[in-house]
Amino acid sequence: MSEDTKRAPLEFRTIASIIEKESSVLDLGCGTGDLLYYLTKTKQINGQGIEIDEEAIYKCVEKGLTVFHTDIESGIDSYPDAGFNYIVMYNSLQQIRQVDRVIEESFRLAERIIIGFPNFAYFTARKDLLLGNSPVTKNLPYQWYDTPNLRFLSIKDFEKFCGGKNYKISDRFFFSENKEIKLFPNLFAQTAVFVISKR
């Protein structure tokens, strides 16, 4: 295992602990492919990605990854039923327009979905809002005018969403500064990772 792989973020290591070796994984909005590459090296997955940013795709190709240049909402339709063991959406859910449809399509492709997103209710984001500013944090690093994010959800928002859709949350993990957060995650966690399935 390379030194870069050993220094992977805790979120990556946690997601890898969920995924069984040699599984098939589709990463929706894989960015520069860092997570997909990590899973390939540590869990020997058969991985594919979908990414719309052309510069990010070049970096994926440099890593030897199979990535398709398209947006998530149209790209996901071309895959056959039950084609994967896992669907991963890490830091891409908040950039999707039709969240309901993409998650339902993901369940058409795999029984389990791993979703990671920045928590908009993190306490420094709340402080910025209280002071009248749009929040900028490590996990929400964009200014209001150049953000790719369409949705700003909290941990509680996502849990309510899953309850309303009758999705089963089989695991949930919360992180801040590369440490796991156990107490009051909606306030103190910068990012969340959920594993969901249909009941």
Contents of the next structure:
Amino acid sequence: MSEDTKRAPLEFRTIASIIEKESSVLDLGCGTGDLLYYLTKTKQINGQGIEIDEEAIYKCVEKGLTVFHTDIESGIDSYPDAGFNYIVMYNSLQQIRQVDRVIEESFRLAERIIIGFPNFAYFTARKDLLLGNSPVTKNLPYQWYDTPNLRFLSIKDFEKFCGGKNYKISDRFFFSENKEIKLFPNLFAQTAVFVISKR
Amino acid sequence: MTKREEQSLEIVETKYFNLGALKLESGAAVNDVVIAYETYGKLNADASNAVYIAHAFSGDAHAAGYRKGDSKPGWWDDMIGPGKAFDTNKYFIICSNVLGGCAGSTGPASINPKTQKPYALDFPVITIGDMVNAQKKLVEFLGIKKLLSAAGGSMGGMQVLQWASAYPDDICSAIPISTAMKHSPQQIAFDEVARQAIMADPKWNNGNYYETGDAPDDGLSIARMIGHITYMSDKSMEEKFSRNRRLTQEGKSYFDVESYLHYKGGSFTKRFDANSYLYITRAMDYFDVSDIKFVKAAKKIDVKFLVISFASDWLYPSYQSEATVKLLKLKGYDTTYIEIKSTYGHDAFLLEFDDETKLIKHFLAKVYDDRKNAPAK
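Return one more block: the form predicted together with its partner chain, after the form predicted on its own shown previously.
To see the whole picture, the full complex is given below, headed by that same chain.
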């Protein structure tokens, strides 16, 4: 493993452990391409990304990544059926308008979707709400007036969503401060990673 | 000497290649086709570092550096040279004047070997495909089987798309900038108004003006003025001219934008041939790689694309580049796309060289490394 991939966050390492070597991955909302780059280096994936932010695109190209400068909702239509082994949405789900359409479209492209998001029901967020403030946490660092997030979901919300849509959750991981959380994740996990597929 | 000048090339020279007869897509042929070209940097031992630069509508083979006696460098000198996006320390760069052009390559102003007179309208109809076929012969003549990349903006971008369409096995990557798979009716309309301006000039004389020495400069100048309006944006015009006015020595008052267009129109007639204008704009208007012929679907695909557009470009709007990207993605091509924020309009591809450099430098380096590390076939 090279120097720049050694100190990857636990979420990255967990996602890498799910993904098979040399598989093809589309990262929806890939940002500056850190995760894609990590997966390319550690799992030799054939990766691509979609990203809306222009500055982030330069960073991706610098890393040698293939990236499409557009928004997820319109970009996702541009790929062939079953074109990928995995779709990854890492910290982008909460910024999507049509979540259910994007997930359905993702299943057109790949059998497995890996979704990571910050948990809105983390206990300090609950405390904020209890005190009458909108939650601000390490993984939800924005104020109500400048947040790019459109969706505020908890781990429980997401599990209910999958149940309702009849999606199969084949794996789930919960994290706080770079450690895995096993107990009461909806309360104590700051972030979650789910692997879902169709039944 | 500024820092950028230090990075410019040594004195460069335009050369000429006679490729013999060229069969055209129309079925006609042109004999003794001469292509004017320049090269920068050194071709490596296995000829794997060659990049073809395709020029835009009114460009020429002189893309970078200074020729003897030049006061200005080539048209893309900001991008081509030692340490620049197209790094001449690393890559061998080729640029040539298009077939049908008027800057050294065979075109309507050239002498027809059959009549020993300029072709004028006897010059056959040419296409972007014909231009690229001539470029392919030049590239082969230079000892290159497969290009590392083809890059260019506007009509240069069309040639790049044509390279990918016609010779997918002979390029590793393609960088089409500010371009389209086909002209929209709006683009054709602007070209047609320009053509009509030329043909309405009595001096055009059905294309026969070479021997009178009296060319349709008024018509050509108006055509160019229309062009320049489409190359800028509302915002860039505001920034450059606003409503400023100036008095001439004769006491006439002109808006700055008027003087600019007059100057650009006038200077264009000194370097461009009116008949070339007609032939080349036709070639652009007829160009269309938006259908499936773009892609050999079942084949193993290994052309990598970097597609670039600019937000204020209303002549080649971003939606046209996005359409290219979507088609390429659906066909499985490895394609990176970026829309760069800029206020310069269509001219941006010549001006936003800092952003373009950031992208192209890394993109080319990756393509170069991938080619070097690929198992030999």
